Every structure is written in structure tokens, then in C-alpha cells.
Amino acid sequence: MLRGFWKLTWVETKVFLREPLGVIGSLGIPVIIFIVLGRAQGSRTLGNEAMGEAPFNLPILAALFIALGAAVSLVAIISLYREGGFLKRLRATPLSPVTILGAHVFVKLVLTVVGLALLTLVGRRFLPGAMDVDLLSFTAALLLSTVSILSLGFVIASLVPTARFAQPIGTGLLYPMIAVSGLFFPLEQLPPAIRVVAYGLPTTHAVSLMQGVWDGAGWGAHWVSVVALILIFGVCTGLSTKVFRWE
């Protein structure tokens, strides 16, 4: 089984990275986004001591990036698989569907890895200060957030109607989380009806935990955004039990 897997992987990562526009969006698009905004606030706005400064955090706004963009990808990929019938042909062999389910979201992690790994490159190289936080606990921080975000994305992916609405669904429904995650202003300007929305958004947490990491506060000064991106993973997990289509 772990044999299975492990080509699985191989064959997702091939196909990936063999569609550019996937690749552009889920990796290029958010170190383009760094390296513009980042030139346009100036660079002495990005360091830690200064970052209460800049309007927004800069790094957290393209981590979001990377993990929506994984999220819309997988929406795209699993509603293509479906419509082609390559879902329904893989559930017919020995793998089991958390084997081949898993496969694409260890592929969109590793992915995510990748992007995160760019960005530092990226900001060390022309954005100096711009990346000066614990990496190892910033990185597993945008994983736990990923996988959260994932999750919600396998329930979209098992709604959309045909595999040509599926990136344009995804993305008008993702992307927009980030208007009201916390990351602009405070969450309490929001009207009540949309503040209690965007608390059950992964993307309000992944916001939190991230700063908090940044503001080198830890994770345990946040667990309660741990603990709801853990719950929205194991409700939109659920759901998607319940709602998946193979065919």
C-alpha cells in the first residue's frame, strides 16, 4: 500500500508540474505578489521591528496565498480526475481511497513547502528582513493551515458540477476568505453576521496562528485557533465522507 502511495505521489507531482498555469499560480503568483508589494512598501517596513508598521503582514499574505492556491488546484485536479472517469478507474484497484486522496494532499503539502521555501529565498535575496521568523514553527503553522484549507477544498471539489467550473468556483470561493481573515484590519470592525462567518473561515485562523508565531507568542498562546483549524479539518473531513463523488 505504502508502495501504491508513494507512485501516486510521483505521478501527481509529474502531472503538476506539467501544467504551467498550476504551477504559475499555486508557486509563481505568490513570490510575484511578495516581491511587488514588498517594493512597494519598501523594504525597511518588512523587519520585525518595523512590521506593527507596514499595513499588513507581507509574508503571512503570500503563505495565504500558497495554501489557496494548493486548495484551488486540488479543486481543479480531483474535479478533472472525476469528469475524465481516472477517479473511477482508480477506485477500482487495491488502493483505498485515503490512499489516493492522501496522495494529492501530501503532493499540494510538499508544494507548499516549496513555496514557503521560495519566499525566503526570495525576501533574504531582495527584501532584506522580510522573512526574520522561526521558520521551522512558521512553516509547520502554514501546514496545519493547508491542510485545513485542503479539507474545505475537497468539499468544494465534490460539489462543482463539471471540471470547467471548477477553478473559477474555487477561486471565487477561496480567495475572498482573505478579505475578512483578520489580515487587513481587526476582525471586530466586521458586522456581527460576518464576523460569526468569518470565525468559522480556516483562513481567520491560519491568519491568527501565523502572527502569533511571528510575533514569536507561540502556538500556545493560540490554541484556539489550533484547535479550530483542527475541527474545521476533521467537520469539512467529514463532509466530504458524506458528499464525495468518485463518478
Contents of the next structure:
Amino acid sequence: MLRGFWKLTWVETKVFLREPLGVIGSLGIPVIIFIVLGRAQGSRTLGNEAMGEAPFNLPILAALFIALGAAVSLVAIISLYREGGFLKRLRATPLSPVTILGAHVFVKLVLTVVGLALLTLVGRRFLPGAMDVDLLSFTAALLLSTVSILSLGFVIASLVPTARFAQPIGTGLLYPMIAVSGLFFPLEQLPPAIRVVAYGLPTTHAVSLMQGVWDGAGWGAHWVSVVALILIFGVCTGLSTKVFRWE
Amino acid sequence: MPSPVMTVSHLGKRYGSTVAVKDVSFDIQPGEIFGLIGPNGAGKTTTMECVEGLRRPDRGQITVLGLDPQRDAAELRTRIGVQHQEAHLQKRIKVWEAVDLWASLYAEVADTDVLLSQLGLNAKRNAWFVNLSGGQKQRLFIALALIHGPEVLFLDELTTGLDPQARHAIWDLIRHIRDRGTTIFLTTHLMEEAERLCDRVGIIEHGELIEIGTPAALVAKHCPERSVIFTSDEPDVAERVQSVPAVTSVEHNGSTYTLRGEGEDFVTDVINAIAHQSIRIKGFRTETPTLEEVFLKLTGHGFRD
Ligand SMILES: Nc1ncnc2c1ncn2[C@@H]1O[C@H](COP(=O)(O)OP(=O)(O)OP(=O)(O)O)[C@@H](O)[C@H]1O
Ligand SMILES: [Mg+2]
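Given the form predicted alone, corresponding form predicted in complex with the partner chain:
First the chain shown before, then all remaining chains and molecules of the complex.
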């Protein structure tokens, strides 16, 4: 069924690119946030050596926006396809359910990489020094984070009642996670109850892993974040197979 | 007699506390067009989806092409074609992309160019799904269902919302597909469709199959009454035809007479009587009940839940 997987991936990519709002939301907004805030912060403070002066790490924020945008778009697409009977229609073909959803995840991961590449290019052009990081390692950290966040997206997609509410519910549940991710202030400052919640969210571990990579630490030093992201992926995937609705 | 393509026996399916299908049993023979008719919510779609293997029945046995739709789902999916009620594709997928995607899902596929032109979709190859008319969407769904040359085709309300031209074109197409050896299981709300297209129909109500047979047999069984309507200016016509044995009632309105009766010889007897009595008539027609009358008689009038 590999042929079906690639065909579906390719078709979904084309269909996505024809949706102007989707492209702006998933790629345009993170890049705009990156440039506008980067200009405001002053590009000098963004470099590796000056991190201490910046209020928060802007590239990580932009990267998180890319990952969360991908998840919101996934929630919207899945609920739209479910409501239109498209998921059910595909299930009546030899494609396996895993292949169908896997193609969607794959498209979102490619989109994430494209988004990061855009950030890098834009950063090099407009915010010198802003993207000074081991790009390979950072990309890997972002991809792992995205996979984990997307799996949470599947759980949310199973819960939204109708496609009309998918976008607002997805946005309302996913984006606020940034606030308690440790990006803006240390987790220790949070009330204990909220801190517990924060540790259960993929964004928190995503920030800690990406910050670690940013600071030049090896992955070994951040194995807790890696394990946490994988664990969240496992739990959410397990939960999705129980609660996912095809129609 | 060849063995049936599918056998459904004592199928039962509920959603929570709603009993969608109570007890449904029927067979479909090879090369047959079988139609399920019934009011809204009667359980047609549920029955069909259990047969396709998309829903797990609570009770009963189903065999399709010798396969168990649940256990042998993977093999069954390569051998059946499915068109769902109210389906959609991605809004901005192009017609050729949808066909190409579907073609990539099966090991053996028909010539997609031929298929598209047979369905009159060639001019729309590059159109987005959202920009197709209702009839074009339906034809695309039929194309997708036919792409792998399925042995059994499932069609859930395939002509709902189409204009008469499109409907007739699709009926011709379905007959053509059947003539090539495909067995067809469809549901419909259009009695005209059931009567013209189906070899046999099953009438389902509240999850139970209440009648099954050829349209003609069902009409003969439940609505055997025929009418002869003619006009004549001659005097005492009513009295002169009253004596025909098969006639049960005679009504007249001015010069128009309506004779009702039952039995195969009724119309012949009336004609003979008219000829015998040398009644001069100006107009003559007969009325035979249709499947629609049978349907309304068996399922009652008024709205359903
Ligand atoms: N997914 C579902 N969840 C809960 N109830 C359902 C579901 N699908 C159908 N039902 C209920 O089961 C009953 C049978 O529905 P079904 O769709 O099989 O009817 P139908 O004969 O196809 O009707 P229609 O002519 O309107 O398409 C209805 O009462 C319906 O409300
Ligand atoms: Mg239905």
C-alpha cells in the first residue's frame, strides 16, 4: 500500500497548497511573528551569546507556532473529512486506517520542515544571527516535538463535535499551551497544580528540548524531554485508537 | 440455481438505544439489481454498511462473495465498489487526481480514461470537486466505485437530487454495468427508479424487511386493482357495462366512466363488453397501480422519525 500512501500524501499536499488560508495560517503567521517580534526585540539580543538579555527565545516560539499550526490544521482537516464522509469512503478501499492518518501526519511533518527552512532563510536575511544553531539537531528536535503535538491533535480531533468548531476548539486548546511551556518564565514560578499540568503537555518538553539544542547541549543531556515527548506520543496514539471516530 | 452473491440472515444492529436494524434477511443473485426501499431512518444505509463490512452487526450472518465482511474485510474491499449517501471529497481535489488516487489503491484497475469518458467527465478532468454539479459529483463517485472492476457494486441513494436527464443517464449506465456481469445492491427513495431499474426490491420499515419480490409481483399481490377509464356520449353506458363479471365498481362523471376490477382478464373483459354492446367511445385508457402505491400502502403515509 506504499503507492497509495505516496499518492495520498501528494494529493493532500496539493490540496493544502490550493487553500490560501491554510498556507497563511501554517507558514505565514509564524514567519511574520518571527520578523515582527525579532525587529522589536532587536536582533542583537537574539544571538547565541546574548540569549540572557532576550526576554525569550524567539526562534523557539516561532518553531512552536509552526508545530501548533500544523496540529490545528490537522484537527480541522480530520473533522472536515469525517463530516464529509471522506474518511469513511476511504475506509471502504484497501487503504489501511494507519496509512490514511499516516499520510496526513507525513504532510504536516514536511510542512514543519518547510516552515523551519523559511524561518532560517528569513532569519538570515532580516535578523542576522537569529538562527545560529545546529540546524540538523534543531530540526530533529522540532520534528519529534511536532509528532508528539500532532498525536495530541488526533485526540482533540476525536473530541470535537462538528467541523465548524474544529478550528476554534483546536486553536483554543493548543495555543495556550505555549503560555505554560516554560518559554516565557521558568516552570518553578507556576502554581504547583498548573506545573503538574504543564509537565503533561508536549509543548513544555518541546521547549526544554529545543532550548537544550539551542544552548548547544547534546541530546543525551535532555533525555528526559525526549522520553517525555515519546511517552506523550505513545499515550495519545493509544488513546486515539480507542476514541477516534471515522464518521 | 447459482449460489447467491450475498446472503444476509437475521441481521440486527443498534446504535446505543436506537434499534436501526431489527431483523433483516435476503439473498442477492449473481447479475441481479436488488433495491432496498423504505422511509427515512428505516435502516437501509445501516444494512448496506453492515454488508460492506464498514459496520459490525450485533446479530446475524452475512456472506458476500463467500467472504465474511468483518473477518475478510481486506479481501472484500478489493472486490466490491462502494458509493455512499452524501459523500464528499476534498474540496479542491481535481477530478483526475481523485481518479488517479483511487487507481493507486488497487492492484488491477480499469482504463481510467475510458471510464471518465464513459461517465461523461472528460471535459471536467481538471475541475475541482467543489465546482462540480450534483450530477457530476455522483458520476465521479460512480467512477471511483468502478475503478477496480468490482464484482459487486453498492449504491446508496445514487440519484437523489439529480435532474431527470442525469437520472436516466445514470440508470442506463447502471444497466450497462450489470450487463457486464456486476451484481448491484442499491437503495433509493424513488419508486420509479426501483420499478425501472431493479429486478427485485425489498421494502424495509423500522428495521424489518416487510416484503420482497419483483416490482410486478409486489404490485400484483398488494394492489391487484386495475382501472379502465373511457368517455362516451351514449345513453345508459353505466348499466350496459355493469354486467361484466370482473367489474367491481362503476363511477361516472359526465361522460367519463371509471371501471374498477381485479384479475388478469379484467381489461380484456371490459373491451369485449364494449365491443359486444357496440358502445361508441371517444377515449380509452387503463390505470395500473405502481410500486409507489404498494409502498405507501405497506408503509403508511405521514412523516417518520
Ligand atoms: N451513526 C449513527 N449513530 C447513531 N444512530 C444512527 C447512526 N446512523 C444511523 N442512525 C439511526 O439509525 C436509524 C437507521 O438509520 P439509517 O441511516 O440506516 O436509515 P436509512 O434507511 O438509510 O434512512 P435515509 O433514507 O434517511 O437515508 C435511524 O433512526 C438513525 O437515526
Ligand atoms: Mg440512508
